[in-house]
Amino acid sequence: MHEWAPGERERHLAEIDEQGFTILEGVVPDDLRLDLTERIDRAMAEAGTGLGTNVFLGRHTRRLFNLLARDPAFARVPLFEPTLSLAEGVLDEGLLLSSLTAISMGPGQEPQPFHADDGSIGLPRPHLPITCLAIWALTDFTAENGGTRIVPGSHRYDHIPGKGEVTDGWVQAEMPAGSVLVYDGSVWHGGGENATDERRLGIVSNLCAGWIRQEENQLLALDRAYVAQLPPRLQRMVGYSVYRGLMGHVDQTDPGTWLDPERPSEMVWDRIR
């Protein structure tokens, strides 16, 4: 269990609210970071993960999607207490795992276009947070190797970046390996240029409000027998749950009880008098 210093969690949440992002420096233990790196390399080799095919995905970048299905050890990422605690503060405890992706940015990668991760959601902007993301730095993130470029305060803009739109005022998320960048999904950001001869490796854990559709369809991506072996909290986060006793039910039943008939579950109809 992570121990927050007095006022530390509140300070990070205030930074996300005010500027759209915060950095948790050095919170990931080295043994976990190195183990995740080894498992990503193995999974990418097994999957034959190739380079991206356009400027957004990155022609010198490899991305491994649906990471949770590759190895149950990746469950440690969305459940990591410091980042999950902040995401709950931005959203609420009914949040879902929207996607989990490993990204290996190779030498020569050009800057990624600015974008907002919730850009596919057609709500007027600015709006309440609906996604909260955590980028894990498994290697150092520097200005030279393409550490994420981010525009402070852009989560309050009234639009998302247009195609090819550039902006001044961005900063670079430079952080040592083992750190995590946590941000509101409305913030304008994009990977920087990797001008070094080494890769930049990270994991993107995308969490969304419990009432919107997940980026990756977790219920189809993960076999039910596999999900049954995951920690109960993660079972709820991938979709075996209901939001506020209603959204996600199956015939007035919490699907989480399919995995554990003894799981406590209060449906909205139980509260209606």
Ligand SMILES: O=C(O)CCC(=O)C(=O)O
Given for the second form:
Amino acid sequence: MHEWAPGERERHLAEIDEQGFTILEGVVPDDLRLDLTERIDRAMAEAGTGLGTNVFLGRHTRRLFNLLARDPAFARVPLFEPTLSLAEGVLDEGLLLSSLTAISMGPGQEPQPFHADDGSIGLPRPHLPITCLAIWALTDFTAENGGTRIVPGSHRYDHIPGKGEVTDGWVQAEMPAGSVLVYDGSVWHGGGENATDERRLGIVSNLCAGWIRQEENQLLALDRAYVAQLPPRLQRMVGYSVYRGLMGHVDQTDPGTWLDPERPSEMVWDRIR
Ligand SMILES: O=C(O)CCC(=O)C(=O)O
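To test you: the structure above is the form predicted alone. What is the structure of the form predicted together with the named molecule?
Every chain and every other molecule in the complex is listed next, the one we just looked at coming first.
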């Protein structure tokens, strides 16, 4: 269990609210960081992960999607208490895992176009936070190696960046390995430029409100028998749950009870007398 200093969690939540992001410095223990690094390298080698094929994915960058399906050890990322607790503060406890992706940004990578991660959702902006993301720095993130560029306050802009739109006023998430950048998915951001001769390695843990569609379809990506072995909280986060006793039900039952018939579950219909 992560120990917050008095007022620390509230300070991070206020930063996300005010500027769209916050940084948790040095929160990931070294053994976890190194273990995740080794597992990403193994999984990328097994999958034969190639370089991106466009300017957004990055022609010098390898991305491994669907991380949770590749190794249950990656469950530790979306369940990591400090970032999950902040995401619950931004969204609520009914949040879902939207996607889990490793990004290995190689030397020579140009800056990624600015974008908002919730930009595909056609709601008028600004709107309530509907996604909350965490980028884990498994190596140092620096100005030179492509630390994420982010525009403070842009989660409140009334539009998303136009294609190729150049914006000033961005700052860079420079953070030592073991730190995590947590942000509202409405904020304008993009990977920086890697002008070094070493890779910048990270994991993006994307969480969304329990009432919108997940970016990567976790229920199809993960076999049910596999999900049954994951921690119960993560089972709910991948979609074996109902939001407010209603959304996600099957024939008026909570699909979480398919994995554990004893799981307490109150359906909306039980509340109506
Ligand atoms: O790599 C980064 O710093 C940001 C990645 C990102 O925003 C994305 O791929 O959507």
